[in-house]
Amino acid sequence: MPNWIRACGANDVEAEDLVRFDHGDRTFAVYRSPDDEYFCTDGLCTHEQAHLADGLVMDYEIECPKHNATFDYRTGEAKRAPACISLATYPVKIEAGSVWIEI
């Protein structure tokens, strides 16, 4: 059974940026692409658990602030070392001006 959680307002995420969303003991990152699409991944780098919300978004990638690993936030794929484990991704929907993620 789907468990949709409101993460933030759609306008809270600027284009080519992200916001951090904490739910329970988990951290997520919600991204807004240059094409105005929304995506969600785990919010911690798979290399050393740094918060990705402190990183830099470039096109469709997030760069970890700690060791410069990069991930494609659309797929979670680890693109540059030292990260070699991909991020988990989550379905996103926009309803009534809010971003919802399925966890």
Contents of the next structure:
Amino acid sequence: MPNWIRACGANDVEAEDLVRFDHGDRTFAVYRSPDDEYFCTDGLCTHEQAHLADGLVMDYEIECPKHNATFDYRTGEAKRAPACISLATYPVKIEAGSVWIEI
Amino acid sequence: MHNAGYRDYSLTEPNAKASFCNAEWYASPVPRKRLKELMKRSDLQALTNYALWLALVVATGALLVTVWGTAWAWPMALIYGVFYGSGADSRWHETGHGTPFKTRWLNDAFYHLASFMSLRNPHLWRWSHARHHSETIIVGRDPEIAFPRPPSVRDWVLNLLYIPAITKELGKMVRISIGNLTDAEKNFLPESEWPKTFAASRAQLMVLALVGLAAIALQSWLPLVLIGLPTFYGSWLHHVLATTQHAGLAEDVPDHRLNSRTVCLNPIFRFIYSNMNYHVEHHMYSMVPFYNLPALHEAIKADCPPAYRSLWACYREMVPAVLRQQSDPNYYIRRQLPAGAGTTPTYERPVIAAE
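Please give the other form, namely the form predicted together with its partner chain, since only the form predicted on its own has been shown so far.
Full complex below, order starting with the chain above.
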């Protein structure tokens, strides 16, 4: 049974940026790409659990603020050390001006 | 008098279990919009700096070749060596963070070049430095504490010629090339990284061997004076500048304002040292490329202890402190935060239960 949760308003995220979304004891990162597509991954870097929301989005990659590990936020793939483990990704939809994620 | 055993700086058990990487580290507030501007990378800005540096290495190297065999070779080697050894060390560091260039392959290409020029294994040092940023000057966790207490002044002086540090790096290069890692290295280097770590040491050794063969074939020291030896005779300036980063300051405190220094330097030193004199800023926001560190300094300076006005001002405080730590290892310089500055998070070393 899909569980769709409202994460934020679509305009709460600037293009080529991300916001943090906490739900229960979990934390997520919601991204808006340069071409205005939305994506969602786990919010913590797989290397040392830093919040990715403090990092930098460049094109389709998020760079961790702590050690500059990078991930492709569309697929979660770890692209640069020190991250070796990919991020979990979650389906996203836009409805009525809000970003919804399926967890 | 050395008080051996004052603290256990080793990364092996029991410290191996005591990770503090999730401790809350202080960060001076910077609005997200401003921080995004400061974190932005520019190939143009980075290339301007790196191309000038490479041009200086090549030009001074060419002049050294021209005057080789005359008395002018000595001062020329000194100038060439500083651009080669000291210039490469700071650029190894910057490209290791991946921050100067927007284009990744440019970062990576310069990273491998500068790693070789500073005789560092690019993979081992990337992970070692990641730990240094996670657990800066946390005893038993940070592999890059240059002045464990009580500090060795002898090693510091010898390191002006990089003798202890680079002799260690050369030994490490040989050891790793035959697939041998220490327990401490295994503590921060994941197993998946081992094959490329071994391969990098082998490649670096091979280049050094080729340079050595060229010296034998030409019956001249010149090839080695140009490649390999400058790391020894040219890294002294980097060492003089890098000593200011943490020496004599607090250990085990999750606040880079108290365990790191920002020192005002002249533009030539800042160029060679890639602005790493803004060391509080670099540790607090390691995503900010070196060319934006002066602007970051302006953004947070009201929340930080005052920057040292000069290298001399820094050494005048630091050297007596390091000398005193030889007999009094509990002594350290307590940096004073300005009135109204943010509060240092509380921090306690975890107690590690015996098994």
